[in-house]
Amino acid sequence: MTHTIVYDAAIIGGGLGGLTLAIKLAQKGHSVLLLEKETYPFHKVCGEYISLESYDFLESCGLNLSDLQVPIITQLGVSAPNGTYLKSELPLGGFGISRFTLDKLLFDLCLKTGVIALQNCKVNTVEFNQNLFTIQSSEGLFKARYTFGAYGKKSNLDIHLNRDFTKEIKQGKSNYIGVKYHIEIPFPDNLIELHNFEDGYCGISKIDGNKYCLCYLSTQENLSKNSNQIKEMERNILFKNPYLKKIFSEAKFLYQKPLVISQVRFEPKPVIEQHVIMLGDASGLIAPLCGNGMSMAMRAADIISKIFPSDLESEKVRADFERQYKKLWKANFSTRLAFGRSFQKLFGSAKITWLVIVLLKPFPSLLKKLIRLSHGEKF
């Protein structure tokens, strides 16, 4: 089926970046299709913890997050592998709250907006001619002048695309796995803590109602030496930190099984691809132990939508518009994942991570510099 409407805008992926750029561009007047490939609402993998950065941002979407109640995060906690621990007051902090329940409010709101969005619509090929974008998806062809990636980490959409990311698969110690739990367990509202293990960090704070996040990075090779079970990694690997033992052991879980992710890469993607625009994991995935991606991808959004251009059958405007994304995109961004990439590094070897907590134990000065690098201002 070919839909006849060409929009100004079509979001491929309605996750923070997607959705609240479907908002912002409806909200400025302009025709927006956005093209989920789940049903909302739905669990990411992801630690659900958001920076205050991006607070008064999700507010101007339409959300309120003061009548949520959503706990504000105002202290890190990081351990060593062997359970040496470092406590810090976190600059700016942040807050919790599930993706299964902001999702499905973002999405609703694009529906009040004016946003045509579909969901359980898998999009197959995107192809950019005569300077329109022709989408073929599940739920048939649509046309579009801009056409922007917001489908995360991964997608088919990535190869169809030819990526460079894509045509080479790394194995072992490069090649992460993500895998998350919502848990109940006594633990302090305004806490984020970083546990370290072999190879690894897992993360546990509070998200909206009586629920914590449990989430963790590990290798594939991690996975490989404990014949690919999950349990037994964690049994193996993860319990090796006295604090992951005492959360694993006290908690009540809340899933059956854990969600996981595989294939998760760090390397740099560019940010604009066959003229489709790249905005969150579609334009460069930020070392989960910094945090702060979903701020990142909504920052973004932000970005876009107040350059988004009216004239928007002009060539020449396209390619301004994607200089000057280009250059805001860099400015806000690379220095912020290039840090995320070298921090990680720190991290994981039992020796190494135990020395940089004990190296930053007597200067928490130092500390919170090196946290605010990987948080931005207010947008």
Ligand SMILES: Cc1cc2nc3c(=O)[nH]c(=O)nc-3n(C[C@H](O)[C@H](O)[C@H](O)COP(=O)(O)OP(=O)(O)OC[C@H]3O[C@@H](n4cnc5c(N)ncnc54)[C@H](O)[C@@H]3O)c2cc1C
Given for the second form:
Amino acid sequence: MTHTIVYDAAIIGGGLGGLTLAIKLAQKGHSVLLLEKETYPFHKVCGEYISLESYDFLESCGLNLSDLQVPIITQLGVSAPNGTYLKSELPLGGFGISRFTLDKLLFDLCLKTGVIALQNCKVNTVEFNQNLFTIQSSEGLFKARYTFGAYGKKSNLDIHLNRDFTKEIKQGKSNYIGVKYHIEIPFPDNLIELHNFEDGYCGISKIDGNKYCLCYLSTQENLSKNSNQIKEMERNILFKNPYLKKIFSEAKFLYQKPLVISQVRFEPKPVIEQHVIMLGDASGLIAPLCGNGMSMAMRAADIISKIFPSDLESEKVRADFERQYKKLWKANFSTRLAFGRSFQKLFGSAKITWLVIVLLKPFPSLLKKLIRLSHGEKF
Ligand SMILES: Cc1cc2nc3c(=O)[nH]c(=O)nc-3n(C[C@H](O)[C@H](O)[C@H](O)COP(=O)(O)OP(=O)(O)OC[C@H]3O[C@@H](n4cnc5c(N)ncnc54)[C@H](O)[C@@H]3O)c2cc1C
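Having looked at the form predicted on its own, could you now put up the form predicted in complex with the named molecule?
Below, the chain from earlier opens the complete complex, with every other chain and molecule after it.
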């Protein structure tokens, strides 16, 4: 089926980047189409800790976070695989909310703001021709003047767009897996803990509904060494850290099975591909240790909505817009992404993690500075 409307903007992917961009462009009076392959509400592998830098932005999208009474997180605890523990204040802090709740609330806000938001609609191809995009999806063909790729860390569209990083097969330690549970456990409301283990780390913090998110990043190699069994890997690798052993044995697990994603990679990606403007993880995934991928996706949405042109038919205006976005993207994110990748390496091996924690312990202000480097200013 071919839809006849030509939208000002089509957004592929309804995660935090896509949903907030859709709302912001619609608030400015643009006709916006949002296409999401899943059906809301749904769970996502994510630590569900959102840096406070994006609190005001989310409220400006129409979300009343104070009414939702989200837990505010002000303290960070980090442990090495052998149990050496370090605690610090979080300079800016964050709040906890499940993606199940948050993405659904934002999807509802999209509809309320006038976005044509389709769920259960997978995009298969995007073609740019004569200054117009044609998007082929499970719900038919759509046309748009501008198209945004907000489809996350891994999608069929990366292969369709022939993106360079899809051609290189990564094995072993540079190929990560993410695992998430929701649990109930006695644990402080205002604390996020990151517990390290060999080639990975696991975060725990409070979300909505009196639940806690327990989410970790490990390597494909760790899993392969344990007969590709999550439980076996947890027992043999994660439980060497006494904090994790305690959490896993005392928690009440709320899913029958964990939510798992594979082939998580952190290499740089081009910000624009064949005139499709990328944001969020589609433009570069930040190591979750830096805790801010969600805020970065929303910050990119904020940037785009502020520079989105009013003349949508001019090729010159498009070229200027693309240049300006690339420049702003670099200014806002490239240092944070590079810092995130280096920081991630420091927490790769059990010995190095222990050493970093022991060295940082007497210098709380240095630790705060490092944490600050991974956070942006409020927007
Ligand atoms: C283990 C782990 C823990 C993390 N913990 C945190 C944390 O605590 N705090 C934090 O800020 N960040 C965290 N992150 C990072 C954070 O989850 C991401 O940076 C953030 O979700 C990016 O948002 P996004 O909008 O770019 O993509 P996503 O939220 O992934 O959304 C992309 C959407 O696109 C859809 N999609 C994909 N392909 C198609 C298609 N072809 N057609 C239609 N729809 C499509 C997907 O279904 C999905 O809903 C973590 C990441 C990992 C891996």
